[in-house]
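Only one chain comes next, encoded as structure tokens, the form predicted alone.
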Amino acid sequence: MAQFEYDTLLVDTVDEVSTITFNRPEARNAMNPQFHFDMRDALKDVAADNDTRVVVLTGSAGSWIAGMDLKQFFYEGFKNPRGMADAGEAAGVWNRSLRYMPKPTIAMVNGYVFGAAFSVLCACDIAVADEEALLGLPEINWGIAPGGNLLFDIPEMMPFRDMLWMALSGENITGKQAADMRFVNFAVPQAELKNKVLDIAENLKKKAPEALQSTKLGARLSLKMDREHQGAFIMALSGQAGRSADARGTGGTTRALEQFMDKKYRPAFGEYDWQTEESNPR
């Protein structure tokens, strides 16, 4: 991947895994206007990058994202309403880009996750947290309700009663508690966090890209559909994946079925070989 520079982010690609590191350590990586512009551009860059198969999001200096930067985004934003509107628009664009990124995304949660950071976490496909990470919805403590799409996004990932307790009490939870609530997939000791995430990324890299994309888009977009529309949509996505270059076989069926019939793999214990020259033009 070509190296790009951003004011508030670090982006590094190693072995087809691009890591976006939130890098405002002086503010615990709170999201200021420039952060939103940088994230909008960085996600476009990694989505278009042929050397990126998996995207990891993490934070610098022991924090993931400590919510919105109250001073730069809100207090100073009231003095510059056009700038605040532009930053808000960029925030909406990149959050949607992250949610529907054609490549799988992993949140490597290594510290504070407050307020609007929950929306970022919900937009990631998989989440692994440091057991001692601290997560909370503090808005109630300063007299407002959680903003944006938080009250819509969070119940998609966390039991409603747990979300409501957090939003009403303003109390924080640890990464371990977040895993118990199923808000994150796993919680591990800090020393094991990076290796756990890289193990997951290595597994995802073995899967066919078209199948990964169809699976995550099917799960995300069909969530609010009725049963009839959901079924038709999933079938269309599956058919599209089955006709892709990664899946196409030579005998009128899929490469995976051909390999299964040749006893080259068992679906429940590994993936078919899609990474051949004819099936993987990359």
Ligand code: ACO
Given for the second form:
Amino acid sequence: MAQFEYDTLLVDTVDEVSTITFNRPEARNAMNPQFHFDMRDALKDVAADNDTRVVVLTGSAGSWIAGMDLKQFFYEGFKNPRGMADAGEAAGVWNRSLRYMPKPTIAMVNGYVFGAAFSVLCACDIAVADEEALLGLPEINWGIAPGGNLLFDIPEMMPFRDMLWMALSGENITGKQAADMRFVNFAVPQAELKNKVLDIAENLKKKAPEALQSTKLGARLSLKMDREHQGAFIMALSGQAGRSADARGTGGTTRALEQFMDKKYRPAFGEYDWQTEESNPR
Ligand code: ACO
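Could you output the structure for the form predicted together with the ligand, given that the previous block was the form predicted alone?
Next comes the full complex, and the chain you just saw is listed first.
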């Protein structure tokens, strides 16, 4: 991947996995206006990068994201409404880019996740936490309700009663508790966090990229449709995947089905071979 420079982020691509590291350790990676502008650009860069197949998001210095920057986004922002509006707009844009990123995304939660960081976590497809990470909705502690997308993003990923308890009580949970309530997929000791995430990324890299994209967009976008629109939308998505050159086999079947008929793989235990010249004629 071409190297890109950002003030508040580090982006590193190794073996087709791009890791975005939030890098404001002096503020526990709280999201100031520059962070929002950088994330907007970085997500565009990794989405367009042909060498990136999986995107990992993590934080520097033992913190994931300590929420919005209370000083530079809110305190300064209330005195500069136009600047706050620009940063807020960028925040909305990159949250959407992350949510609908055409490549799978993994949150590697290595520490604090507070307030607006929950929306970032919800926008990632898969989440793995250090079992001692600390997550919370402290808005109630400074006299406001969780804003932005929080109150409708979180229930997509966390049981409703747990969300209400967290939002009303301001109590924090650990990464282990987040896994127990299924808010993250796995919680592991800190020393195992990176390897666990890389194992997941390696597995995702073996899957056909078009199928990954259709699956995540189908799941995310159909969630709020009524049943009739869900059915039509998913049918259109699968139809499109079926018509792609990669999937096309002979006589209207797919290469995956041909390989199954030839006993070349068992779908319950692995993926078809979409990477060879023969199976990927593009
Ligand atoms: N905004 C701005 N600065 C922050 C933020 C934040 N959200 N979080 C931490 N910082 C800064 C601190 O002010 C401090 O700066 P300083 O060294 O200049 O004084 C520095 O980061 C380190 O913070 P400490 O509190 O010293 O570190 P500690 O590890 O003990 O605690 C913690 C970190 C738990 C994150 C604490 O700072 C905290 O409660 N921060 C606020 C978290 C929060 O309320 N987030 C939600 C914001 S609202 C929203 O997102 C919608």
